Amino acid sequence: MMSSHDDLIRKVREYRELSITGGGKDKIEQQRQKGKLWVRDRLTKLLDPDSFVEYQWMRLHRSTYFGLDKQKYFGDGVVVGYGKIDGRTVFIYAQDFTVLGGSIGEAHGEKIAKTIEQAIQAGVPVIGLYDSGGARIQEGVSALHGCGRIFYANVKASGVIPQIAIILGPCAGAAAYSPALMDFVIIVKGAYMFITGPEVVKAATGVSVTFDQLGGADVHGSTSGVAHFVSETEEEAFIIVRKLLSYLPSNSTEDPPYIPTDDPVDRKLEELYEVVPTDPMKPFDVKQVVKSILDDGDFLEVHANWAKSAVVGFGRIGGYSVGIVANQPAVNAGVIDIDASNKIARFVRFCDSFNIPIVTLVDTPGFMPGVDQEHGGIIKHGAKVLHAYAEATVPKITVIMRKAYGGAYIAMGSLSLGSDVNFAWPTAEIAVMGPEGAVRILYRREMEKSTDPEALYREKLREYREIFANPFRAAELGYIDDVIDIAETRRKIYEALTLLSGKRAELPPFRKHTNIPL
């Protein structure tokens, strides 16, 4: 006898009830007792109210080994669909640790891959909430296939739509590679990421480590650089997502959101006269300069605790979203080392992918010297900065604040690498190397013969600065477009942004992609 419509609807509701209980009420309660939100609580807090639409909630794994045929949880440990954040559509997938530890099987991986692919087709950002023990051992190679499908989709989406990963629990083994392929990683304290766990590390090295020591939030936020943001709580992570998205377009064909401001674009930055010393050897905090330039001093710093001699992040000038790249004189005089090179190059390439103009603030003595840096490949890593700036076709505006020496001058958004507008403050020093070192090399023999080498050194230092190490010589040669008053910096950058708003660049027609030195 054929079932009635009521019976069929009742069956759908029964299935739905099973799907929204995850691994069961006991496991959900265990999750909450650990101080973690359950997967559906997370979606409720992150997305706009009543905006989430779930897909494939009846999907089941196909494995019959190790008793999995008796554990057919609807959804297979991951909730996928789309919703809205501040009114903008996003696709989202969220792993459910209460179901088989959030492990990735074939169905689990296929669901995530399809979600990313749908986000590409819709031209909207995709957000992944990670809480997984890694590939599902019980499914063998099928689990590895599921992981591979996710990675493939992540790469297809790269540079097409923004991808944001939030690490809310364990993200172990193969599962950790998906966030690493995405644009931004936010990790909550108490969560962790690693490829091989503490037991494997001990077996291989004899060293005992905790989860936090191996791959906790502080490690990835300050040592490895895997995480772009570290948050104290899950709720704070969701706030970061909302703020980050406010600077980003939905896809690579759109411009970033414009947000009107009451902050005058011609506001004078006279406070910087006190912030920035004229002596290039004296440090200052470049973040004070950044915040002075940006609308209402609002700056979302990326990688705040990693490679601190460089500062990168997002802000607005006159309502327009910009990416800020700056040397930090307060840390190692703003020198560019291996980590800073990777930090800058990665950020520049992201901005270029998503039509975000790049504003570069320069104050660096050069690339970091030393055996460790040379053996670690500072040549190769420094070349990434050169490559990223030269490759970028978005509007590029550079302000040389003080020191700009040697290869670092070239790398940090110089006209030589295709920057559109380059300004310099009167305090700028542009030269092959610092005046002090240059004078000691150029006049070494004369000083050795002099009866007063120190007086000769000071005289030659003054001459060198007058001839070479100043912005006026560079401006005379056409390498600087304008030497500007520090107080006029915000207005000058805004004018350049509006001038370049219609910039178009032609790419080589037969090139698949560049070969950045990795």
The other form holds:
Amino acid sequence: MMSSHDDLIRKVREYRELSITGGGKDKIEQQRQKGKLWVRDRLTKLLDPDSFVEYQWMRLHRSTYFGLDKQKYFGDGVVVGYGKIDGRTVFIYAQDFTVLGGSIGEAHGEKIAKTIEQAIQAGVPVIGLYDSGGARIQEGVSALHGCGRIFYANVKASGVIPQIAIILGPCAGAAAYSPALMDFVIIVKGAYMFITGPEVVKAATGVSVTFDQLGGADVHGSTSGVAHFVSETEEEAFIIVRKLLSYLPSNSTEDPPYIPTDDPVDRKLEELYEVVPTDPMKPFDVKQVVKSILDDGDFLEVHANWAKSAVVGFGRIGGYSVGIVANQPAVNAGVIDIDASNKIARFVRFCDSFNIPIVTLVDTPGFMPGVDQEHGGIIKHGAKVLHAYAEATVPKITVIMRKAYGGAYIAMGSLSLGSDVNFAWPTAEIAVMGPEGAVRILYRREMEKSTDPEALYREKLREYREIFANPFRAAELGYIDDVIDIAETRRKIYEALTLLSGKRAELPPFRKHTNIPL
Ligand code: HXC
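Any chance you could show the form predicted together with ligand HXC after that form predicted alone?
Whole complex next, starting from this chain.
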């Protein structure tokens, strides 16, 4: 006798019940004992209520070696599908550590890759929740194939849809490289990422380290720069995702969301007269300037604890989403070193991919001098900043606050590299190098011969300052569009953003992609 529809549906429900038990009650309890949420609780907390639609929950692996034939779990250790965040659709995949340590086998990897590909087709962001021991050892080459499929999909999605990774537990090998291929990595305290674990490190180098010392949240947030955000808790990581998405379009063909504001666009920033010293040698915190300029002082800083002589992040001006790039005079005078170069270049390229205008605030003595910097390749890393600004076709607005010396003047969104609107404050100084160094080079011989070298030095310093330690010479030559009152900065940038909102830029049709120095 044929089964009834009711019987058939009951059968599906029975399957479904099995699929939502992960690696079993004990493993789920162990996960919670470690202070971690279970995968389904994570999805509930991150996504809008009742918005999650799961795909491929019946999928099983097809391995038989090392006892895997007896360890089959519906979904194969990763929950995938789509849902909404603040009403906008996202695709999502979330690894379940209770199933074989969230390890990536062929089926697991193919599921994630397919989810990313579906997100590309739908033109919506993809979010990955990582909690995994990496490639599933028992599956051998099939596991490596699964990992490779994820990497391939990540790269296909690059620059097409935003990709956000959240690191919620151990992430080994492939579970670290996939996030590294995405746009933003958020790591929760207690989680860690590594390519080779402490035992391998000990065997190879003799050094003993804990997981946290090797690749914990502080390491990746402050030292390696692998993580863009560090959160105290899983819930805080989900708040960061929501906030981040609010600045981003769903794909590269859309503009970012416009969010009207009650904060007047012509608000005067008179508080900055107190914040910014006119003496270029005195430091100040550029984040105070950034917050004054942005709507409601709301700034989502990216890489807050890494390469701190540069500051990058998102905000809005008059409702328009903008990417802020600033030198930080409070840290090493705002010098651009190798890490700061990478931080700036990567951020500029992200903004350019997703139609987010770039606002650059300049106060830097230049690129970092030093043997370690030269040997570390400051030439090729600094060149990334030049490359990123030059290739970016989004609206580019630059404000020279104080020092803009040498290559760093050119790199930081100069007119020469295709910036659209260039402002300078009256405190701006634009020159090949700072006055002290310049005078010593130009007048070395005269000073050697002089009976009063100190007086000569002071006189030449004054002369150099008169010519270059102001924005007027650059403005006379057309390199600056306007010298503006500091208090007018928000209004001036807003007007430029409005002007440039319809900017059209042509890309060479015959080029596959640029060859940025790496
Ligand atoms: C299969 C794995 C696994 C893996 C963990 N498990 N990692 N199973 N393949 N890669 C299983 C464990 O056997 C265990 O199963 C369960 O997951 C939980 O693991 P524990 O070790 O008990 O958890 P914990 O103490 O929290 O340690 C987590 C861990 C550790 C640090 C991730 O398990 C570990 O070091 N795993 C191996 C990491 C690794 O080297 N992966 C390969 C990377 S190479 P039971 O049944 O006992 O509960 C790679 C290739 C691609 O990914 C590289 C691309 C470039």
